[in-house]
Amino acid sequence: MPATEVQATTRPRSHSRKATLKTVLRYAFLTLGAFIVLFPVYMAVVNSLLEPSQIAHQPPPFFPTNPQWHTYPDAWKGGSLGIYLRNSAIQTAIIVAGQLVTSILAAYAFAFLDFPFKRAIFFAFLMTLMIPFEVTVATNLTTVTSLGWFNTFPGLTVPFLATGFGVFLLRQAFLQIPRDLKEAAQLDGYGHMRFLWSVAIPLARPAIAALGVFSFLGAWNQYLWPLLVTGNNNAVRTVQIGLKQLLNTQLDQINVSLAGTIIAIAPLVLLLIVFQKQLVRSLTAGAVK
């Protein structure tokens, strides 16, 4: 066989292999890193199902020979947890589709429409994002109170219907759709509405359900802002506090409390799998021509 045939049959073999072995090396540093992420969550489930006894022992097991299930329905009942989970649910439901309308609309305003100051505008509600939540919180928990709205849902949600990332991040996608678009829509006779609800909302898809997803994360892991505005009304606590309470009246049923949290992350899982196509496809949207 000549020389250059040789050297053209063994040239793709080693390109595989270099190509096996990247794809070998990617996937074990995902691996790695998937296991150190969730390692955690699942030691959290181990010892929700311990006894309290075993939890501190030196190593600890891996892996639970006598499992206690009465955990969870303890940590259910005794941290009234239904009640708190359905606070949180309202108060994030409240506050995502809030996030998600202003967001839209300002959004499209920004990449779409012109008006006086609009880049200066803009650059404010960026500015927003500079601005730590802790420092505006005793001028909301006053707003709040003086409005009557303290102990209730308003006052949970209200402060948190718009934000400057969400409008941010829809208008780098509604930037993305072709200005022709926009006037091939304009000859058809759509308006302003009608293209928003049939052309740029679908298009924008990813990045309005990750905003969604970003926004359900944010609101369902409040803590200090619920514990401010509620006083000691468990009618409109979350489940962030309830957790907290759990924690202070099992002080010995540590693997009580385990449960509990494990059954307040449930939703928080839930909603990363429904949504993890979507969630990839908008930080990835750009990446790739």
Second form
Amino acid sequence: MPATEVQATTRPRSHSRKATLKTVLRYAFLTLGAFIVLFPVYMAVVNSLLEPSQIAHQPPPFFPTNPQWHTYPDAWKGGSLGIYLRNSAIQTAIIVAGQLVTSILAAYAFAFLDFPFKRAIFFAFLMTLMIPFEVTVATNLTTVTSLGWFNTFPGLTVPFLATGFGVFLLRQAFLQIPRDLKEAAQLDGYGHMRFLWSVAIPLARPAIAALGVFSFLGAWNQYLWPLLVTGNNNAVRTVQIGLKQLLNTQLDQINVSLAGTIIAIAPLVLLLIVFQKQLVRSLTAGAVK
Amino acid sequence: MAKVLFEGVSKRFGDVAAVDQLDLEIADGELLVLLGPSGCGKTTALRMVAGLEEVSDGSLSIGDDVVNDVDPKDRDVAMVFQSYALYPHMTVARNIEFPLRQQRMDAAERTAKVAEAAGTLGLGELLDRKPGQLSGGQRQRVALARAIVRDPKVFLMDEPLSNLDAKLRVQTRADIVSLQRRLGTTTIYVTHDQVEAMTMGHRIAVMQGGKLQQVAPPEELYERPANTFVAAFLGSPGMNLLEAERVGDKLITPAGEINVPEHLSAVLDGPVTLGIRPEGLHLSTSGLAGTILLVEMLGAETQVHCSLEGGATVVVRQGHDAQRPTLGDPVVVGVDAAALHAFGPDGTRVAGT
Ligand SMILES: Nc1ncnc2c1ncn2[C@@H]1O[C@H](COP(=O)(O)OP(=O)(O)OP(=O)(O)O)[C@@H](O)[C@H]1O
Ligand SMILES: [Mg+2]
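Can you switch from the form predicted on its own and show the form predicted in complex with its partner chain instead?
Below: every chain and molecule of the assembly, starting with the one above.
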């Protein structure tokens, strides 16, 4: 190869070598992060498949050599997980639907309508974000019980049908929609509801999907409230409470409890996989623009 | 199809009168251009017709109905926004169809109308694209198609060409004019570009500070401006203005004297503001004294800016074969007195000229 050609190629190569190194480092870092996050989950899966005697073993086995697949059916039957999962699904569906509907409507009002005390009211909404849920638990419990909602789905869900966070998130998304679009639609005879349905919601879809995922996670993982408002019959008791019961009744069988846990988080994992794209998009939307 | 009538219409934002006592009639089928500098109230006037802005005072009619309190959707007007206001998540076809979906119209009829509007504007190939996949000019045409598809009484256009490059602007300007002539729909067209105004409008309404200055066909506006604002605003560059005083048969200016021309001799008396277009001036040996300030070669013509004695600046238009003067040289500007305009102390055109 002639010398000139060598010279011509060295520069870009050293450049690309630098870039490669950067990429390698970045991936190494991400891999490490993923490992740290996933390791406990992996260990839970492994332990759920071990024999009870192996669990306390030191050092712990990192691979189930003799997988005990029966722990899963055991957990399912022994913990009545079928009923609990159904209850959780109903509770979560009601809360997610409620939060989406109320947040969309309220956010639309804040973004597109003019009414007296708009700023003050919005500020009040924001303030609710700063009150920890625990502060309101006692009063909510009294209210719900006095309404006769103890151990019912309304009791489980009604306190969570509206969310300041959702209103805030969607208001931001709606504010990104140019006013001209609203006015153009108005001239074409579209009222608020039809504009909301055919323009505002489609354009705010990433934010709405993100809110849906957040409220799904929040509702599904609730512990304190369902514990307080559900009774001992299994009519509305949710899976998180069910897991705790499973743990209590199967003290000697941690593998079965862990199998129950894996079953309980499976819907979440599924959800994250399905909505991954929207979630990332909505979380980075502000950063890119 | 309908006329639009402003009767003493005002719009106030707090203390600011964005539109002040506007009286204006736009005839059925006319294309009227609202022209004026930034902030003069053009957009506000247009938005009042659309119903997007409430009328503070006066009466606004479309056709035979006063529409002050009529909802935008019941006014049957279509607007083309400067930003085009296309729905980014809908295809071109859906965008054009959007106004029709609101009306009770069956799908086949809708599709036919969309095809017709798209055909008129040469959008047939683009119906399945999203606005994000179109060029600026194409988006502009989609916005026009969406306006015409509904066959409204009035078109409102707010600087629809301002986001296009110069060449496309000339083309689209012609397209809009021929479309408007063909459809015969009453149109109010807002612009701050006088070339657009002169080439497009049946008549032009010039506004300044919320007030209507003059409304007239383009030639009349150019040849008989009603006041010094319109005189200086129209033309590129605008009319030269000179302070003078009539004494006997002379017009005395600080830079020299001009003989009173015949068409002004009966009406002038005392102090006057003289107006003269750049083409009414030439570099000469007798006339007004000054120095050359700036020479701008524009191809077919040259614009010579001269600073006259006494402080006034005038622009002289020369053909491209004239000899080009040198910067800083003393110069004498000759005046074609027959082309003089005269304005009174309040800036309005002297009556009878
Ligand atoms: N919503 C509003 N609130 C307060 N003042 C306003 C509002 N809209 C317009 N104005 C004021 O009214 C005046 C006229 O505005 P308008 O938008 O009609 O001007 P324009 O002639 O369209 O200008 P441009 O050529 O820059 O678009 C301006 O002084 C503007 O600041
Ligand atoms: Mg404007």
